[in-house]
Every structure is written in C-alpha cells, then in structure tokens.
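We begin with a single chain expressed as structure tokens, specifically the form predicted alone.
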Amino acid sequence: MNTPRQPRETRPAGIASQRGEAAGLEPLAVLPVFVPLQGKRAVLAGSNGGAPWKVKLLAAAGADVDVYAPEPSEELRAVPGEIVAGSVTLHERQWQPSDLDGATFCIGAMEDEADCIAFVAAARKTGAIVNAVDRPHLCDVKFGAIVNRSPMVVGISTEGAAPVFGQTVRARIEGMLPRGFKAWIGAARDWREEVTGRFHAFSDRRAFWERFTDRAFAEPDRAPTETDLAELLGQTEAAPKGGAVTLVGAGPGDAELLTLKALRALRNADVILYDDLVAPEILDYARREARTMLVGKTGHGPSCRQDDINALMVQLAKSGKQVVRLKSGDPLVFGRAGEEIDACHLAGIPVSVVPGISAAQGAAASLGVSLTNRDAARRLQFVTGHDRRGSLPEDLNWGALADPSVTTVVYMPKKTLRVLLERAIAEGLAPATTALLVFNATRRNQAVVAGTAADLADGVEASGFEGPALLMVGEALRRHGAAGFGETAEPDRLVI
C-alpha cells in the first residue's frame, strides 16, 4: 500500500516539491554575455598571429578600431581594406597609455609577456574590457567560436579546454541554422514594436513569436513579408485564451527520443509537473522561466495522491497557466492519463496529449530486437505487473500470457516478478521461453538480465540492478538471448 508522499515545502494540495524555478541551470564555467560595440572605440596593440582576426571581429561588431603595431604583419596591413562594418585605423608605432583613453574594448596581441601585462594593466585603469590573445590568465573576457546569422549570433566556449571540439560544434550549428534566418531575424527586429503594442499579455507575445519561429523553420530561405506579419497577428488574436493542460510523454529516458511536439510543449510551459521516473536531462529542454514541480509517482513507495495532482493541475490551469504534465514513456500507457484528462474535462480546462516513445519501444530499440518477429510472434500485448494495491492482478488473462505466439511486455514488474512468472508457467507458459528484464531502458545506465521464464527471477535478485524496469517475455526475443548472452542455463547480466 503506498504511503502518501509528504511535501518537502508548502505546496497546494499536498504536492511534493519544486525542483527549481529555472530547470537545468547547472554551474557555468563562464558567463556568456554579448557586448554591443556599434560606434564604440576599441584598441588592439601588437601584431601576433591572432591580431588580424581579432581586429576583424571588433570591426564586424561595429567598433571603430585603432591598431597600434610598430611592425605590422602583411595580414594586419590588409585588414582595413577588408572591413565592411565599423572602421580600422592602423598606427605603425608603439602604443601609449593615452591611446587607451575612451576605449570600450582593448586587446593585447604582443609576443612578449611583459609587454602584454603592461598593456592589460593600463587598459584596466581606463575601465575598458580587456582581452589578451593566447593569454587566458590575463583576460577579462575570452572569445569563443561564433556562428554568425546576425542579428542572431551564437557563441560557443569550451573555456579553452577543447578548441577543436568547439569548432566542430560550431560547424554543426552552422548546418542547422540556414543563412536565410538573417532575414527572419531582421523581420523580428522590425516587427517587435508592433507586436508589443498589439499584445499586452506576455503569454500572447510569446505565442506570436512561437508561431513566427515555426514559420521561419518551415520556410527559412524565403524572406518574410508584411503578409506573414498580418497572418501571424491574426492567428494569435484568434487563438483560445487562458490556461490549458498538456499531457506530454517524456519517453523512457534518453532525451534525444523526445518528439518535436514534446519539445514545443516544454518550451511553452509556464509550469511543469513531472514524475520521479522522468530523466533529469529532459527538464533541460524546458523554458528557463518555467516552474518545475515534482509530483513523484513511483511504484511501491511514497507517492503524491492522484487526486492531489489532478487538483493542482486544474488549479494552475484555471489561474491562466500553460501546464505540462510530464510523464515517463507514453502518458497513455499505464500512465493514469485517463484520470487526469477526466479531471480537466470536468473543470472545463482544455487538455491535449503529446504521445511519447513508450518504455517497450525504447527497450526493444536499444536491444535491437523486434517485438513482432513474424516467425515467432503473432501478437504483442502490454500488461501491468500490479493492481491498485500493488499486488499481482487476479484478473490477468493467463491463457494469453501462456500463448507461445505472443510477445508480452509487463510494466512495473519488479515486486511481482517471481509470482507472475511462476503463475504463467503453471498456466502453460513454456519454462524455457526467453525472458528479459530491462532496467533504465535507453539511459546510460541501462542494464539487462536475460534468462528464461523459469530462472529469470533468480538472476534479477542476484544482479543488484536498480531503477525502472520492464519485463519482456516471448520467443521473438530469443535472438537477443542467443546473440547477446549465449545459450546458457543460467541467467546472464549485461550493462548496455
């Protein structure tokens, strides 16, 4: 019998806890900031190998750059003729402290360490932002890899640990962001004032920009027009107002198995109510302002009451919030989604469902087995391993479980595993039928115990594995048993 989970802080309707106002904000090695330099003065002194690129960056940001180098390289001499924004003036002499007056950004590009230290000290006295090429210990700020879709600019830093890795990430992001986005981002800048004037509520403005973003991704190479603006404004004004609930399947654990629709729901949520079984990294995809609340639903342990979850969900939606009820796997497969949908309907709250990759699908894919192998399975069935009291359900169809042409997937099987398999064998299931128990399906710590219906329970008890588990039984799984573990009489254990 489950004991109601006690709240760890005051929470309406006995709900457990709040993970944090901003999900996934873990420690940062550096703070990413963006510095406007349009019309500002910048100074670079020296002419080492990194100097030309730094000058180009400063000028590309709109700065008026003074370069002081008594013996400039050919590359540095060529820079002023390549500039398309800002300006560059080359002074073929040593820098002087007075040269730094009025500078917003100063860069030391000297070969000699002592010269660079002197420059940095002088620049700091003026209050300028300071960088020293190839000398991170002297820098106030550092340059990372850049993806330029200005006015969208993506900066990537590895804090100097892996510059080649950072460059590779930059190249991949380059491929993901079409160059046509420049036009869309320019339109966003031009339209922002009108959108803000039309929609006073933050939720309406966010809805407009979500539609804008969806259209940009759908047609990235087409320049947006005033017709787009009119259509997006009209769609936003016509959209239903007020709070709503979305039941979202988080999948079995691997964050990359989230659907695009699930990502969009997380991005739009004001509040996310999530279960213990939801992998922590899933919440990293939530909108950073979203409130995240643990409403832990775990088998055979302290849990929030379903009625309390329903009440909180409805209360939040009635207050105008966009609520995401985030569930492991698929919410419609042993997720008690029906009760939550009914609660919303009774309260007059709009509710929708975003399906997720089920635990069964995830486990089968990670093991590389077909649940419906045409030579071994004519039917696939999902079964729960316990009833409302946590015991083995008395009304299971044992004839169906014993059918040799079926692949059976049992959810929440750990507590009743031994008695379930013993009863199935007694009802006609062949003792030698291949059986697997998959822990933490699709996650990094996924583990599998493989055996037969007769000996799997012993293997599971000996394994010591923990975490959410799924039982899979049937001859369609035999290929995995043979290829992955060998034909042995004893159950084998494997961490995948």
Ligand code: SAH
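Numbering follows the first chain given and starts at 1. Quick caveat: nothing in here was measured; it's all calculated off a predicted structure. Rigid core here is just the name for the largest C-alpha set that superposes within 1.5 Å across the two forms. Compared with the form predicted in complex with the ligand:
- Superposition of the core reveals a Cα shift of 2 Å or more for residue 160 between the two forms.
- Relative to the superposed rigid core, the position of the CA of residue 357 differs between the two forms by less than 2 Å.
- Shown in the overlay between the two forms, fitted on the rigid core, is a CA shift at residue 115 of 2 Å or greater.
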Given for the second form:
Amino acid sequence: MNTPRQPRETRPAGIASQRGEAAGLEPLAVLPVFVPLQGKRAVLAGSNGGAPWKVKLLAAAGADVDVYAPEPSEELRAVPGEIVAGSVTLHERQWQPSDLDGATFCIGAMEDEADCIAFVAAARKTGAIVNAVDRPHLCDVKFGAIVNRSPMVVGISTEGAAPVFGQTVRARIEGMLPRGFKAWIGAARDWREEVTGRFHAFSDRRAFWERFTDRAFAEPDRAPTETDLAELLGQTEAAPKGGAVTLVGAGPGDAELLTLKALRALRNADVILYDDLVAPEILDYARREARTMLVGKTGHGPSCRQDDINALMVQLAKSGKQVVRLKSGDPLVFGRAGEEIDACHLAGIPVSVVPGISAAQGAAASLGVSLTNRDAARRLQFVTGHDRRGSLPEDLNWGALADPSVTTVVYMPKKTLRVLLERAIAEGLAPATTALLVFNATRRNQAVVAGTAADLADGVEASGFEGPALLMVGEALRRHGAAGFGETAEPDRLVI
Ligand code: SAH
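Provide the structure of the form predicted in complex with the ligand, given the form predicted alone shown above.
Time for the whole complex; same chain goes first.
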C-alpha cells in the first residue's frame, strides 16, 4: 500500500479533474460565441418594436444591413441616419427569398408568425445565422446584454431566466471596466505583431502582456503611447530569462482566498505541480494550456516521494518552464517547502514564494474567533500532530501545550488526536479547555466538532466527519459561538 506514487498528469485545468470531481466545466445554459461581422451582409425583415435596435447592433458590428419592411416604423426609418459603422439600406417592400443570398446573419422581426417562420426557413437554407425578435423558439442564436470596450466586448446572458438580474450584472461590469480600457485594448491589438516579433518565447510574450495589463489597470484613463510600448519592451527584455519555480500558497480551499500574486503565478505557469489538499476549483485559475500534475498526498497513504517531486520540479524548470508548486494553505507552514527551496538553490533555479492563507487563519475567520483574544491568549502556536512516521511527536513542548494562556492549532491532528489531548491533560492542560476540530475549513462542507480537551476525541469519533482537519485548543476559542459562527459554518453539520 505504501509504495510511492508516480506523479500523475492530469488534463488541463478547466476540463475535468483527475478525481472525478466537477472542476470547472459545469453545465452551460448556452454557449457564448462572438461573431465577427465586419464587411459581412446581414438582413433584417419586418419592423416590429425590436427591429431598430437589432439593425443598429448589426451595423455597429460592421455589417452591411439590408432591411426589408413594407411599412417601416418612424424609428426604423431613422436608423440609416444614426449609424456610425457598417451600413444600413432600407427597402420599403416585403422580403423575398432571393434577398437572403449571401447573408451571414438574418433576423426576422415581423409581427406575423407565419411570415417569420417562412423567413427563418429561407434564411436557414442559405446557411445564415438566424435570430427572430421575441420568438426564442425560432432562434438559432440569441442576443445578450453587452458591455462595449471594443475591441473587448463582454456578453451577458441569463438565458431568459432573469433579465433584470442580467441588466444589473451588466451595469456592475460597466462600472468595473473603465472606459479607458478601450484605448489600451486597441493598443494591444496594434502592438501585438511587434511584440510577437520581438519575443519568441511564450513566457516572454506573456511577461510583456502582464506588464502591459498592469499598466492599463494602474492608469486606465490615460491613453497608452509609444513611450509605454518602448518602456514595456525594455523591461521585459531586461527581466531574467529561463525557467523558474514559484511555491504558491493555494489557501485552505475557498478560491476567493487566493492572493492576487498567486492568481498571477497560476496564470503564468507552464506546469503546475499540486498537492491533493489543493481544492480542485483553484486549478481553474490556471491557463488552459498549462499542464497540471498531482504530485503529493499529505497525511496518510501513498505519496510521491519528496525527492521525486524536487527532481521533477528542477528538471521542468531547467527545460525553461515556469513551474508553480501549488501547496495547500501557506507553503511555508508544514509544507516541506524548505526542501524544495534547497533543491532549487542547489540546481541554480530561481525560486520564489507566494504566501497563502494557512488553514488556521481560514478556520479562525470562518469561526469568527480571534486566536489572540486579549483576555484569553498571550501566545499562538502552530504544532504538528505527527512526526515523520505518522506517530505523535515525542519532542513536542508539553509545557507549552498545557499553558492556559495559549491558543494551539494542531495541523495533521486526526491520527493522534486522542493521545495528544490525553498527554496534554496529563502535562497540566485543564480538561475543560475549549477544543475544536475543524474539518474542511473555508470549504462548502466545513464542519466543526466542538468540545473540551477531555471529550473532543469522543465527539470526533461520533461525528463521522471526514476531510482535512485542524485541532484548535485554547480559551480564546470559547467565544466561537458568540461571533456569528452559524453564519459561515453549516449549522446542520455542527456538533457542539
Ligand atoms: N501548508 C498548509 C498545511 C499543510 S499540512 C497550511 O498552511 O494550511 C496538511 C494539514 O493542514 C492537514 O492535515 C490539515 O491538518 C491542515 N489543513 C489543510 N487544509 C485544511 C482545511 N481546509 N481545513 C482544515 N485543515 C486543513
């Protein structure tokens, strides 16, 4: 059972996780696609209430639109004079099948259902993309709400389920995307070729565009200039080249607890070596092209040997890859990061660390407790629950564990929970001291068993809860019930 496991390569993040858990691709109500219409012919027939707006949209996307309407509304008549892109020609007559020849996009906007059905059938015959205003059952494609920062366009659909919700989301996204992005994204398009010509390595191009994006976010309202281009090219050229390793803290589970730096490292990685305590949804933030490899198992059971992980990490970085070593929580807390850092130094590979939220911090936040409550704790200690062989470490500082004014967080506590608490009590810890076992901290299935140092082990056994868990002991934790505990934990899974 305990034979070391070889690193397992998984499919790119966002397609499926190796453990059969839903990772990324949940069912989609519709497939969002973007249709380039510059210089293409489009046809709209009819003149119901939705017609003018649709004509404007098609023209705004660069289409040459022919409108067939025997009795156009005043509003529709005005459209040709209002457009700023594409063209609109109004034909004041009934449509006929030959009008649809060569059309890429056809919209039926007539009041009469039978006429609309005939139009849609004729349009499909020509191979055009078909939409019918206010008749979803006749549509091949539907329109959503738009946020326009062309060349960046954001489309939003609730698939008819909640139009007002969709509009509100649209308004929020409008607010999040400064109008000045238009100029930056336009500059990106204009500079793309030059940047691609200058940098042959993908990682260099990516580094350039990350710098570019940072600058756009920092100064969205200033139009980018040739000076920006020159500076950004220079900075990218001056940056150190070649592969590198970044140890990244993935946090305890909730993906929103990733730092911005962690997010950037994930987006920049060619290869991600991750532990199985890393929540699957975190990998969704990787580039689609990135290779993701499961390399570890913390706790019990088979695992890749640390030496194999180190060797793989170094070998990948030597071949020029940007390697992210993604570790649960904070990489520098009970993560054997020291050995990985040493291996990189030894091989001359640049290595850096992006800190993460450690499980203790995640658990404390979910519980709403201060770990260093002034009335109860003078000290906070992180302790390991097992040694190299999985037994209770003999050399724990028992005096420190028995200290009445300490908050203790024990990582990897499950196997040795009972003996650890018994020994701590024997060493002087008050049996009535508050003790919690927090499973799956910050995850949707977070569950807590609360008790005292004397009875917690029984409570845990009775609970049947599973998953990574932390033991937290100390009087500072007594207040957990008073601080909105039930709001973040799932009350039906609490055993108190
Ligand atoms: N570097 C990690 C700890 C790795 S050691 C950190 O900073 O959090 C692995 C142990 O971390 C597990 O055995 C468990 O005790 C704890 N752990 C990790 N994620 C956890 C979670 N979501 N909830 C509770 N405990 C967790």
